[in-house]
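Just one chain follows, in the form predicted alone, and it is written as structure tokens.
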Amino acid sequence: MDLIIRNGTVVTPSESFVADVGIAGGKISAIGRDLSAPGAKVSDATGKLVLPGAIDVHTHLAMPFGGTVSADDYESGTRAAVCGGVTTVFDYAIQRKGKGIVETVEARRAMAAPVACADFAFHCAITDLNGGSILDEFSSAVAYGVPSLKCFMVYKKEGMMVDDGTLAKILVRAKETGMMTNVHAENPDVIDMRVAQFLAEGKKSPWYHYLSRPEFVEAEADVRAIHWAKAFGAPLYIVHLANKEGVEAVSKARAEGHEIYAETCPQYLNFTCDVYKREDGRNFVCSPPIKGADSRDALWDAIRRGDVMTVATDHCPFQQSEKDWGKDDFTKIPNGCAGIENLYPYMLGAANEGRITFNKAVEVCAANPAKIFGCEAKGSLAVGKDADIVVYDPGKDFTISAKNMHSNYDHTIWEGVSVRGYPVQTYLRGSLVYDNGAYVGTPGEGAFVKRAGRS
């Protein structure tokens, strides 16, 4: 063994127990009491929790959107990730007309590989079927290690939306080839109608971003996507679920035995739509928007009972000057917020406060993402798995500020939010990359994660 993390409380989705964790060659080699090995380095974790590294399955790094590019690139975004205990980051590679899936992913992989501070994987967002050739490429994408794709049910004007017919074709082909279909579910026509109405009435504050796409606009698309998935017997993963009616539709479909998965994000669990009435409301503009308290409560309930199976971030921050473009017109605000460094601390803080268990936090942030998306070496503390490990101090108080984060943005919606407990160390495949507030890794040591398709 190269390293022994001694006497911490090991947390899995099902149990917690005091043990040593032995690491050799970047893998977990042993878990037990009183481990020893000649020459092994020993790190004392007495009084702390030892957790699997989190997996953020929803980010947009260096993404062109809204007339600019998201503030975090592959280096700064993954650096921030490991400093928050996230050891694997999924990014969305956006396929464009004439481009293939593997071609699209390889271009992004080439950007990430030289600078990534965390391990990384990709989903491919399909925007055009290229006359059907994209459907023919699903099997080769699975073999390449990218067995998941995304369909935007919105962003028609931006050329990113797929219509229902295209979504149906993708669901059918994904089922045949072992792929998972992810959907961003909102109704674009109702959004456009309401935006036009508000602009004509001179209603341009960030509050009208929320009112242009409130609960029922998202819910309709959730129900529609679930309907098609049920009709074709295809698996479906709903990203950034934010509304109560959508939660109810997911729960009903799962109770009926359908393979429907839902993800939510920390911003939907912590804030309500009232943030859009704040002076800095433009900073909270994301899509889907943050909803009302009933939806927030429904999401927490669904996490506890297992119907919302993952929590990810939709990390897509912009600089304050760019958010300010829409200070007087919500339609000009680049959509997206920060969160990659806050995911694990926030969910573990919720566990520390008794809102969920630590086991549940590990389940939704690590184990379930790994299982759903084919990360066979990730997501759990078990012999043979990658030694992606977070040491967490449950007694450490931490107040979030842009000044103590490790991203490239100059503001955060989490400014001033306090969490009880905080990660003090992060190991990526056995290598210490974060230590008590400081990034101590080397950019470029993150590796591409080749994922398994669905059987």
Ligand code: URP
Second form
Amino acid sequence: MDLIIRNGTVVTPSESFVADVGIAGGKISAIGRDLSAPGAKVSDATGKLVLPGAIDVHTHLAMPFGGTVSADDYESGTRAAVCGGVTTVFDYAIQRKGKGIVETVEARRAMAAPVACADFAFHCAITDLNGGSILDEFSSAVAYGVPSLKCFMVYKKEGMMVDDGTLAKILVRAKETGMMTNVHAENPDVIDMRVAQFLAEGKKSPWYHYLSRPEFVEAEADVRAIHWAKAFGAPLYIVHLANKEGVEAVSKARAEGHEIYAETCPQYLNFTCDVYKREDGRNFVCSPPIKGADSRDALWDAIRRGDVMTVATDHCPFQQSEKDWGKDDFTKIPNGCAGIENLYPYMLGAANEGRITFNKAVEVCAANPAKIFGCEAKGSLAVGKDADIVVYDPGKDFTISAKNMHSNYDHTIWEGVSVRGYPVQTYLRGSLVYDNGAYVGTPGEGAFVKRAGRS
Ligand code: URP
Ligand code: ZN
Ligand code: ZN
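Same protein, different state: after the form predicted alone, show the form predicted together with N-(aminocarbonyl)-beta-alanine (URP).
After this comes the whole thing, all chains and molecules, with the earlier chain placed first.
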């Protein structure tokens, strides 16, 4: 054994118990009381929680979008991740017309590998079927370790949207080949109609970003995607679910026995659409927009009963000067917000305050993402798993500020938000990478996670 994390409270989705965790060769080698091994380093975790590293299954690092590129690259984004207890980061590789899936992922993998501070994986967002030939590539993508795709049901003018026919073909082929189809669900035509109307009326503040794509715009697409997934018996994963009617549709489909999964993000759990009325409302502009209190409450309830199974970030930050492009016109604001370093502290803070249990926080941030997306060695504290471990101090209060984050961005929607409890150490495959406020790892030690396809 190389390391023993001694006497902490180990948290799994189903139980919490005081134990030592032994680590050898980057893996968890023992969990029990009074572990000892000659020469092993010992780290005392008395009074602390010992948790699996979180898996953020939704980020956009170095993503060309909204007339610029998102502010965190693979180094700064994954550095921030481990400083917030996220040890595996999934990024979206965007396929373009004429390009293949593996080719697209390999290009992003080459960017990430030399600098990654966390382990990393990719989903591929399909934007063009290349005349249908891309469907023939699904099995090779699974063999390569990328068994999940994304369809944007929006972003028509950005050239990323897929129509219903394409979505249907992808769902069918994904089911045949053991892939998961992820969707960003909003109705593009209704958004375009409402944006044109607001602009014509001179209504250009960030509040109209929300009103151009309110609850029903998202709900229609959730219901449509679920409808097609049910029709074809295909698994479906709805990313960044943010509205109550969508939650109800997911719950109904799941109760009927369909393989429908939903993810939400901390910004939809903590804020309401009222943020778009604030002076800095443009900083909160993301799509789908943050909704009303009913939706926020429905999302929390769905997490508690297991219908929203994952919480991820949709981390896609832009600098203040870029957000300012839309000061007088919401359509010019690059869409996206920061969150990668806030995910686990926020959900664990919610547990610390009694909104959910710590077991639930671990389930939605680590265990479920690993299960749904085929990360066989990740997501839980068990013998044989990767030693991706977070030591969490439930008594350490923390106020979030751009100044104490480890990203490249210059502002955060989380500025001034306090969380009760905070990670004090993060281990990536047994190696200490975050220690009491400081990144202490080595960029490039993060490894590509080859994932298993669905059986
Ligand atoms: O506003 C957002 N969410 N930007 C990133 C792209 C996406 O839709 O996930
Ligand atoms: Zn999206
Ligand atoms: Zn996204």
